[in-house]
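Here we start with a single chain on its own, the form predicted on its own, put down as structure tokens.
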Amino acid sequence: MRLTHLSIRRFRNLGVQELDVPPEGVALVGENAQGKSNFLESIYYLETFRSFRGARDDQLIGFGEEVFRVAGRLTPPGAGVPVEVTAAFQKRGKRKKVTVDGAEPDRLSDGLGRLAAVVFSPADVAIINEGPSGRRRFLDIVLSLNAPGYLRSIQRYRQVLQQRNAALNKGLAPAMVHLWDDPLARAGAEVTAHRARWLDAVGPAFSDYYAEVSGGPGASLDYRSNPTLPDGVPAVDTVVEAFREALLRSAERERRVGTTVVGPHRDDVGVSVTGDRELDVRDFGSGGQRRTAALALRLVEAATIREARGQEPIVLMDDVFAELDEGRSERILGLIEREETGQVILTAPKDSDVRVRRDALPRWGIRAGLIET
């Protein structure tokens, strides 16, 4: 797919924009603080229908508006038709609205992923720095894009284990709480294994990005679910009986704290550089270290939807350079010129900073939130 055609309406500082997108992609360049991340936040909007920055979508709207929308025209290689997906937020009432070729999906996941779009940001290193729940969020994110029954068994685990917190936060008796071991252990079985399986198969990858990047040594993903499995990738009904398990151990616990403390909500990915020794990047790794590893997660969040989705990801690049050195610069450059990727839509503060297809891409400049094509 191409983004050929993008209609901003209210969306941040962006105002009332009609933009054509050239085939190869666009560099925006503009001073800080001009909306340039605004930009790439709109595109990015319409593949998962929130913000890659974890704003709420109130928070999306110009300043003084009640409603903002985003619709993008994407066009598919050869003569394919295209497709029109719009989103929209309308402050009073707190109401999104998606439409795909002019008709709303049954349910908005039906909508997402059409795009088939990656974001490269110097924001991306928190995935690595700040708390689990940032990694849990990014496996989410690429596997109920990517993968075929993760959104559903996201979702069942999630509806589950509301109940199940509901049930011990009202202290209901330990029989009726543990009505709902089975349903949760399932559904926590199904995520915990799609999990299991993404991060095995893309681990050498993501060890070979990390070794070109850095220009040392490779690094490792490390699954480290809850309740604690053996290595590898192990089977549902595996997992089911572990969790079952691990949830009678704690219902002392849980007792006591009134919530659950046992399942895929409590998961992490570690991940460490190997050599001499394994080093946890995020306890005594460098910042370039980190920075680093975020890098490689998104390539192979890049790489994976262009196995899953057979078609070339639209690359969006947020003055990615910005806090790299310029051996890892120039090394993460010329990968990303190596691998196949699409279209490619980047920000850069000045010009001589537009390094990804330097000569290739048209120049658009923005000056608050006014792009000039």
The other form holds:
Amino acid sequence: MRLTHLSIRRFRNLGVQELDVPPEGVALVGENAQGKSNFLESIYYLETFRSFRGARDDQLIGFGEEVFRVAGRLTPPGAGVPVEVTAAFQKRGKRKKVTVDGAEPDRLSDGLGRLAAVVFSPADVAIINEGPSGRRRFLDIVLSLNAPGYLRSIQRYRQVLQQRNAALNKGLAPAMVHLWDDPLARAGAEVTAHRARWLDAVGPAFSDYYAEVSGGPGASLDYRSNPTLPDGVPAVDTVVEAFREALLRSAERERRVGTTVVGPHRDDVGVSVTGDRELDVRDFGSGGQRRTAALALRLVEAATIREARGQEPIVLMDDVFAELDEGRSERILGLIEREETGQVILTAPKDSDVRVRRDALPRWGIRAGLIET
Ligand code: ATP
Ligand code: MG
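Having seen the form predicted on its own, the form predicted in complex with ligand ATP:
Following is the full complex, with the preceding chain placed first.
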């Protein structure tokens, strides 16, 4: 897909604008705090109907305004018919409305993933630096958008978990709690199996990307599932069994703490550099190693989109060369030029920072939210 037209209404500081986006992409250059990240955020909103920066919907409404709206026209390569995706959010009543080709999908989730976009941002390093919940969120987003059935499994899991936790929290009789064990184990096992399968499949590519950018050894992703399972990709039935047993074992502790203590809501992913000595990047990585790991994660996300949806991802790059040494920047550049052949929309504070497809990308400017094409 290519984003060929974007219509923005009062999203953050972007005001009211109609933009024809060049099919090869665009480089948006502007000083700090002018709205570059906001622009990418508005585009990615059409992919997930959420802020990639983790902001609440009401924070995306222009100051003093009541509602924002973003609409994008997506044009498939060749002579395909364009798709129109819109999203709007109203402060009063917290109403979110999404349409795809003019119609509201039955569920919001039916409208997800129309752009096939991936965002590269300096803030991605939080996936490595912060706690397990950020890494689970990363898995949830990638798998919801690319693994058929994942979204339904994780939603079902959360629902059952909530019911079970409510029963534990109210101190209900054990029978009332364990009623939920079977549905919890089944939904949870599907989530676990999906995560295990994906991490196993992208491991080698992650390592190659890491090695290429760092110019040194590779890196690995290790699924730390909960309950713990043997290495490799387990069958769903094996996970159900392990999960049920773990629930029984922790029954005593659960009654004490009033919440479910095992399950994929407690999963994590280990990230290690594999040199002479294996080093856990989360605990011991340097700034550059952390940024490189985060970047490699985004590259495997893009590869997953390519494979799962059979289309070139739209690459959104927010000031990606900030704070990287020359060697790494050059190698990232080479990688992106080679792998990412779809539309590229990037931002940079200085013209000299626009390095991807130097001459092929048209330049736009931005000042106080106003884009100059
Ligand atoms: P940098 O180069 O520093 O990353 P940027 O161009 O990416 O800057 P943005 O993050 O897009 O800057 O933010 C631009 C401005 O948007 C901020 O200074 C902020 O004041 C403003 N802003 C953020 N949220 C809103 C909002 N809801 N309404 C109006 N303005 C907002
Ligand atoms: Mg920014």
